[in-house]
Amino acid sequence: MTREWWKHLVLILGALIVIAPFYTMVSYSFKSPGEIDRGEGGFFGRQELMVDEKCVKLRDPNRDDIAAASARFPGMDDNAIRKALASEAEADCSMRPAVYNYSQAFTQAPLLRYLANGVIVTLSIFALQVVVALPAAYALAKLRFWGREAVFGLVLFCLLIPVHAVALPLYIGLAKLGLTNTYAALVVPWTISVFGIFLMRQFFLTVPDDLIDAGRMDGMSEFAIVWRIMLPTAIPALLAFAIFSVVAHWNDYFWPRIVVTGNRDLFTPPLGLREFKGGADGSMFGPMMASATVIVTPLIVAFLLAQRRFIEGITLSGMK
């Protein structure tokens, strides 16, 4: 009983360590800049009205505005009218910190465009990875050919190579082809996933050979067996791989930062967070955390919906 108690305690502590950054991110997305700087206000902050200074500056009255407002303020000189208009601007630009942060997340930068780019890039990468990984995994798991074990050894070796080691030659090749600042530069380098090949190969090893032999007896080609027999049986493993692939490329900052240098319309969600990095005045932490919350939410929802299949796919693939 004591041993089980210690296991649960360690798991709870691990969960708290993992959840702490998410707690801070969501909490900051509700707070005003002053509360963030001082570290006060609880989880949601006090939600007292704050003034959007940029909104006030945009409504700074000029001579034409003062002249047009003179009829509304009879008997007042220009300075008094300016102060009255400034007070109206402050009142109109006052809002709750949560409203300010999330409204800035969608107005300060085209966040919806960045989210759409993330969907296009991650789904394109995953689709191409499946097209390559399934036939390769099937060949390594079910076909007998000379050098099969050596090829599988190369797959395992490629798992050890970090992306940073091949980033420079990849970039040079894409630059010479004129593909930088394009969707192709974000997608093409990741069409072959050695992890996907390894994961699917481990799953295909659990598929009975009798099922494949039955397909061959029906006159099906090897490619037909891959797409009409192996693919339907591999749905749990594919969902597990989808979680790994989508999360990795949705959150990737390193590669998009390299190949997308001048076209903001191609920014992915992590690059979009740079829009809230300030200069001498500091960063806009509230809107930045609100953007991060919006960016992370689809991944959390997708994982919760596919959690059972994800665990099933990992278990059937033989990964521990």
Contents of the next structure:
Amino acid sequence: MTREWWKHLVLILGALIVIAPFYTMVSYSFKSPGEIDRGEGGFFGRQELMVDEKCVKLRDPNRDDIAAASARFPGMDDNAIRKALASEAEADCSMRPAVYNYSQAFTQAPLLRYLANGVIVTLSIFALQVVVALPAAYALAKLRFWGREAVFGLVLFCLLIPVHAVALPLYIGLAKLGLTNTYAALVVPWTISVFGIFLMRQFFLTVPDDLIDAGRMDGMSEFAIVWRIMLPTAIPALLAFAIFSVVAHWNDYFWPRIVVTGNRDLFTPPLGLREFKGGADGSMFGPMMASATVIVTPLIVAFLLAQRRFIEGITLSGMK
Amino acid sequence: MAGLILRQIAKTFGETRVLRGISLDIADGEFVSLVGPSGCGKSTLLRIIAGLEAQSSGEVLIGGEDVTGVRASDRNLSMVFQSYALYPHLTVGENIAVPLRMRQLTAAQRLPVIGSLMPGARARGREIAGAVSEAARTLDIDGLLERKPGQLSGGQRQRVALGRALVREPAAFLLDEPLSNLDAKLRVHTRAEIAELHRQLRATFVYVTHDQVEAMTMSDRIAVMMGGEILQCAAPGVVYDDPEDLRVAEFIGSPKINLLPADVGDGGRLSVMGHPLDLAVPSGARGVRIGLRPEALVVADAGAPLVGRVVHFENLGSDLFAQVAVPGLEDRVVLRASPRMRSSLRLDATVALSFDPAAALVFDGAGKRLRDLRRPAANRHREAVL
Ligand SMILES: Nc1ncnc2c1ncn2[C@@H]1O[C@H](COP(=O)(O)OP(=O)(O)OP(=O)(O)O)[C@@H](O)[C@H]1O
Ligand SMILES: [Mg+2]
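Could you output the structure for the form predicted together with its partner chain, given that the previous block was the form predicted alone?
Full assembly next; the chain just shown is listed first.
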């Protein structure tokens, strides 16, 4: 009993450590700048009306505005009208901090565009990875050819190379081809996933040889076997790989930051966060955390939906 | 439909020689069984014919054409695998349709969604559906077409595997122990179905099994394989009654043939247990053994060559097998009797057994059959071909 208790305590502590940054992110996305600075207001903040200074400044009345508004405020001099307009603007520009943060997230930066870019890039990467990995894994698992073990050794070796080590040569290559600041630059370097080849090979080893021979007897070419037999039987493994791949590339900040310079139309969601990084008037933590929340939400929803498959997939590849 | 010719097929895996020069002519429309103990290379030979494995030397001819180097998918053969190998993600109907779809539809017509919109795809699709439902009717699985293989019993899966092979009209059918996973009753039933199908289709069948009853009941010819060689290939009756080799005689027949050591006396005259027989072999033969099927032995009066004690009975209903321990013989002698004899063959009773010398199969020390036999005493000049 006591031992169980300790286990749970350790696990709870671990979970708290992992959850803490998420808690802060979500909490900040609801709070006003003042509350964030002073660290008060609990999880939701007090949600008192706050005034968006920028919005007010934008509506600062000039001479024409005052002249146009004079009809609405009869018998007032210009100064009084200016004051009335200013307080009107202030009333229009005041809102709850949560609304402010999230509307800033979507208006200050084209967050929807970034999300769309994220979807395009991650899905293209995954599709191309499958197109490359399935035939390669099939050959490594089921075909007998000279040098197969050596090739598989190379695959394992490539698993050991960190992406940062090859980033520079890759960047130079892409730059020479004139491909920087394109979708291709975001997608092409990732189309060969040695992890995917490895994972699918391990899975294909468990597919009985007779099934493949049956395909041959039924008149299938080797490629037809890959797409008509191996792919459908490998759906669980493929799903696990999809989660690894999509999570990695959706969250990737490093590579997009390198190959996308300036062209905001190509920004992926993590790059979008930079829009709120501190300038002269300090960082806008509220909107920044709001966009961070928006960015991770699709992944969390997908994870919850595929939770069982995800865990299955990890045990299948024998990894933690 | 076509005949198959195998010429000096040899296969080595690394250092092990699995096949040692197999030659076999299979006529168009013939049903040939390959039988032999486990590991003798039956599946390997079948896979070489199919093109799934490359032979180390020798050649395979299908319909007179050398197919060395031709891919399995281009050899136009159908195969039923020992493990059934049904596509787990397809329904029974789709499984059976695969060979037709792969061979009769163009690549464009096979595309997932737009394929059915291609010109001619509809008509072809209807043809295929017709062929599938006909094959399913023949094998009595037309109620299962919508199910996945995982939802079927072993026997049903086996029929689906047969259906997938039989839906086409290939040059030949190759079946690798297709009944091995069935229960006894279903096995007998399906055995008859396959034999029936063979008669209907008049197609070439190569049927691998280690069950000799299957081989005996279904085949035109049986090829007995052992240690990577074909010892004898002949009609079932011939293999049983007139084996070329001791190993064939031992492998075919259940219960096993009785083997008695024989002494060679003057003029080659044989004697068993010191009891001279009416048989003589050419002089010089050594280590001679006599093979007697259980039904060749009869219960006789005292003075017969074999006298022993009944130690065990096996009553199969239609037949009664009695095991008799004969002093001086290592193995028990098995006698087949009709159940009516039950009363006279009590346990522990002493029985005398004799046999007709004409029914005896004589083998030399190397296990080769000795056919050059004579009757020694009375008709020394007359040669009896047994
Ligand atoms: N890929 C392989 N590599 C090495 N040895 C093999 C290979 N395939 C088969 N063998 C060996 O070849 C021999 C014949 O195998 P095969 O499968 O043809 O036997 P079989 O007659 O079909 O036996 P069973 O009745 O048990 O199916 C066996 O000794 C087996 O170990
Ligand atoms: Mg076998």
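Just so you know, these numbers come straight off a predicted model, no measurement behind them. Each form is matched to the other, and the largest set of C-alpha atoms that superpose within 1.5 Å is called the rigid core. Positions refer to the first chain, counted from 1.
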inquiry  = So, superposing on the core, is the move of residue 9 at the CA at least 2 angstroms between the two forms?
reply    = yes
